[in-house]
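First, one chain by itself in structure tokens, the form predicted on its own.
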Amino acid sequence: MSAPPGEDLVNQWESEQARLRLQVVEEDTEDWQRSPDFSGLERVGGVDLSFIKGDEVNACAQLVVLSYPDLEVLYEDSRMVTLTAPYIAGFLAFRETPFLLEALQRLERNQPKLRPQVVFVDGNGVFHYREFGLACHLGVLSGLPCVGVAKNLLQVQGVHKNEQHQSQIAALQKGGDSFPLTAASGKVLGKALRSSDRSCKPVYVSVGHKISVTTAVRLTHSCCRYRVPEPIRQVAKDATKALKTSKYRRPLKICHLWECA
């Protein structure tokens, strides 16, 4: 069992935080995103970094590059790394980030023609203990607008999975209804989406970097044949064959660090 992490770290974990939340920007940059029809939008990116429960170091690191609108596969990037920084929640970035930014850049190196214009990641952008989650940390530091996509509701800043909120659940009639998640500051941190009509369950969708909340909820929806947006849901698919097949597979349920926390 690995130590608890120092309050030093976590302390200066919280400084680059603060520092690096000042560059989210939370309105739309790119032209394609003003567009009723996002027209312009070709390529949308998903992201993801999954591990087989129970192994706290190896993982494997992967990116998608899909067409817009037919959601068909342009590019994949599957790799095994090796973590280093400890799990702190609310700093899951710090674990991440750094190998999900080495797959955007590698595939601007060796195919910049597929570089996404939009990149969803599995996790929280704004909405998140000190406003600025996965999305807005992979968004900054790669300069890419960036939609975060939780499929479990993470409990912050006075937003509760209370009845409440289960019965605003309920109240979502069909694919593309939403409500906000606001904040007991009176700040909208981001929606939950009824994504499908197939399904009932939302998922939560917040700002990452260079988009809109507004824009960010009807991009997902648009990108959505089930439940998770297609670019999300491709990289799940693609992480779990390649865990399968790597030299660290062992009998236990893979699934997702910020879900398995």
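Alongside the form predicted on its own that was just displayed, please also present the structure of the form predicted in complex with the DNA.
Here we give the lone chain, stripped of any partners or molecules.
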């Protein structure tokens, strides 16, 4: 008797997450993180994968490094990749991490002086079913401080998108205001952050690795010109642009009736 399709894989992934989870550092480890104005912080990174409609397999993997505090692009790398793992909520890292790591390794090899001091990741960190989202996974495997920023609320560990949550959102007055996302256990898994004065819809910030929640929220706010922090906004923009222009252009397959036998 074999398990239903996919169940073995998910079980294996869960134990991998449990194993790596032990290595997450949820405190500030860098001097610049303690500084009121982040002095000493000069480079912030962003990573992302972009897709084309109807293609779940091919994607553009992107890494950008921005200067801090000016948020100017210092480095960008994009590469077409072919994914193997499916998207399953809670297991995003197994789909994306290998290619994000490769991009970080290319940077390390070619321009080590541009290594980011912190990486913004599109997705959650410890705000996750098993407290080990994409930002933690990439953080542990790369050894770099990482911050998870999700654009949508994952309902997890007793955190619900209910009326209470909505009224907490409504109470966020200005950019930088936040409220904690508290698990049933009492642990603060992350924070909902109003990232700018003009955006009412918050982003969900959580620790990836080697940074505290408080610092992660403060840093995220300081990297926001718009709702989404600049490193992630830049990387997503460039990846989408790359997909639409030169790099990813193949003729559509012509379907012939006689092939449909």
